[in-house]
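Let's start with one chain on its own, the form predicted alone, as structure tokens.
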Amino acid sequence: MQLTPEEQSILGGGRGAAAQRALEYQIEVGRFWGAERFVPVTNVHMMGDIEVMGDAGLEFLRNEVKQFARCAVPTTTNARCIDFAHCERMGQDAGEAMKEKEIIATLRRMDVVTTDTCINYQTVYQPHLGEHVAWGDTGTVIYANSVFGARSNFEAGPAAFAAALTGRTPEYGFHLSENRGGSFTVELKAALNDLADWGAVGKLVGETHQNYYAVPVFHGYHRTPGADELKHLGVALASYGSMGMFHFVGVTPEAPSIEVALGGRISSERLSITDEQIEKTLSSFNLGDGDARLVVFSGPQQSLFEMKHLASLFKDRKVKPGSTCIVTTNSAILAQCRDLGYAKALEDAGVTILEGVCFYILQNLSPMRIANRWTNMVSNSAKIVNIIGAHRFNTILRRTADCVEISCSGVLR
């Protein structure tokens, strides 16, 4: 790779052995990649929780601290895995909390914001056209690159903390010009009124299109998409298809129509997604044994408008005894529910609302799974349906107004 006399210095020790080892780590990367050259970053967004990173993901932090880490550029947190409020009635392990407290602790010493949110790019940074950061969970880089058309990949842990302490990551993937074109064009001829639905859009696209670097361009849609649909409809393309980056005409910066979109290529496949194929995708979905004592609004984490919107569907209903509705959002949208009265409204219709972490990164999830005999799994998040399985759920995805009824009606439909 090409390095600046800047990279020279960092790798010759400039800025501190803990600058030189990630520059040397970053270094590899780009060599696998490809990569030519660094680009300089303005922002990273890295995980930072016990149960992705283990004992040995913290023990290194720990010595990164002493070996004097700080971040260049400013940095952020995903969702954490545990809500210290709820950690011992979720039945979660007081050893991990402690852990988990360590690792937010140790992360502020090297001046890591630590933000415990996967919608940073709703609550916390918006970064604009043509910029490079260097984001990891996947959700924020296809919002990042496609909504406002920065430049990320999805960065792994390692890879994204290594940028914080360079300011800089390997030039390759998303970050170069030609990877960004669209690949493909998808008309959107149903209604999609619920933010299941546009997860469904994802779903249908993005089984079908397992690949990195394939954009879908999608046009024909009678409104502009608000931003917590083209939430949804990121997420589930990164989830279902791995993607990295959309194209929706005339509403994202890189679109102002198909011709730009694509790039000045000629797409050589056109797809169609019709009211049919949203309901025959949401009916796909095995009940299993019909249990439906868990409802989950997260993965995403929940916008301020989303929180409302609940919180009027909740309006005077209970959640049905020996039922567990929760719904995750970050501390900052969290202490604005709690002035407007939202929470308040979801926690007196008995709905957990848990702070700063994400459900499918819980810390026991599976033994909390068994100990509560949860057995389906309902969400309106076509990335939780579809990622969580690991976990053993069987997943049904639902749209909003539904999964509250079922949570309150403990039926199952």
Given for the second form:
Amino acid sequence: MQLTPEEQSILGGGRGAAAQRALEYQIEVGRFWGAERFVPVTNVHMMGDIEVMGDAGLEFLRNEVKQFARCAVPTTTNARCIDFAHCERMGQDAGEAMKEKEIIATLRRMDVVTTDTCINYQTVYQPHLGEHVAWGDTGTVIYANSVFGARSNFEAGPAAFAAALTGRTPEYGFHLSENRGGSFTVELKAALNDLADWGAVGKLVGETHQNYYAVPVFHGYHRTPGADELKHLGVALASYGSMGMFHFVGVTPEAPSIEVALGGRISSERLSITDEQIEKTLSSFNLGDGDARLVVFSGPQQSLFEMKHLASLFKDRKVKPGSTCIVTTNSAILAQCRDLGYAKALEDAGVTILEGVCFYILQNLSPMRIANRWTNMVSNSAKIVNIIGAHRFNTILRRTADCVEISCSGVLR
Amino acid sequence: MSSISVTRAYGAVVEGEAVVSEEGFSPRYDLDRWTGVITKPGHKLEGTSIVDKICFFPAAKGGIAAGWAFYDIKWKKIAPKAFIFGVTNPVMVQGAIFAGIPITEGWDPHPREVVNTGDWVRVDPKRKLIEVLKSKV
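Next, give the form predicted together with its partner chain, keeping in mind that what was shown is the form predicted alone.
Zooming out: every chain and molecule, the one shown earlier first.
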């Protein structure tokens, strides 16, 4: 890779041992992908909590602090695995909670802003067209590339952290214009009136095109989709298809037309999504033993408007005794929900609101499942339905109002 | 001796027993990260241990959290010896390099033509080559 004088200085230890190690690591990653140089980034979003990092990751961070590691650009954190206010009631380990607190304190010492959110793009930072960033999780990346027209690859925790220390990332993948053109088209003929429907589109398109560099071009939809709809579409594409980008003609900034979105290529494959396919997808989930006692609104965290909608659906209703309904969001949105009364409406209904976490990465989730004898997990998020399998949940995707009904009636349909 | 050329590669030379999967992989979605056994219900390798194996997967599945997961399983001594992907994504590569686990992408011919689960194989990232040293009888 070609290095600038500044990068050569970092490599020579000019910015300390931590930045030096980080750049050496980034060079190896860049070499793998054939990157010719680095690009400066303006913003980093990293995943770092005890559930995903383990003791090994914690030990790594401790060593980084000893070497005076410090962020070179604004850096925020993704959702974490423990809401300390609910730790004991959720049956999470006190010892792991201590480690989680140590991770948070350690990251702050290195100037990381611990926002603990996977919807930074809705609440913290919105990069502009062409802006290079280094983000993870996958949902944040696909939103940045697609909806903002910013440029990021999937940056795993260690990679995002390295970018935070050096202020740059290897130039490959979606940093390069040549990889941003669409590779096939998808006509949206379906009504798509619920977030679960948008997730189902992501499942249908992602599952059949598992490739980071596959870029679907959506077109033909009958109205303008909202931010939460694009969020659920994106997270599902990233999850089922490992995809990092999509275009939406007339909606996303690099897609004024199908032709421009395809970047001059001829689309070899033309798909369409109909109401019938969406219904078939929703009805394809195995109901297992019929257990309806766990409903989750998480993965990604809820936006203010999702919270408002849930509050209206749960108004004057109660989660069935013996059932659990969990909603996760970030601290900023929760504070607004407290002001606006949405949080009270949900809590009065018996809903558990967890702050700063994602259900999927909750510390101790497998033992928690066993202790509660949960077998099924019902959600309106196609992403979380897809990713939680290793914890041995049977998962079921349902529309938002149906999830609320299941939660209150205890009957799974 | 049968061999496979790979497109991109990182890491040291390693030898080990092959596990060949027809389904993609994520250490978060599919793997029990305390035993190294694939536990996702319905995964084509459900019940298979990947500890110390050389794992062939056609594709990578989503998941930023996989980046730390490789380092975590290496620390717990339940990591595979190498990951051989048909198509991978940046997270797998960033995670494997951080953990010091050899990783490759792209293959010719397709592993199903030359290697079976249980065969003994050598991965040579510098030469971008995988050799089948001994077939399982």
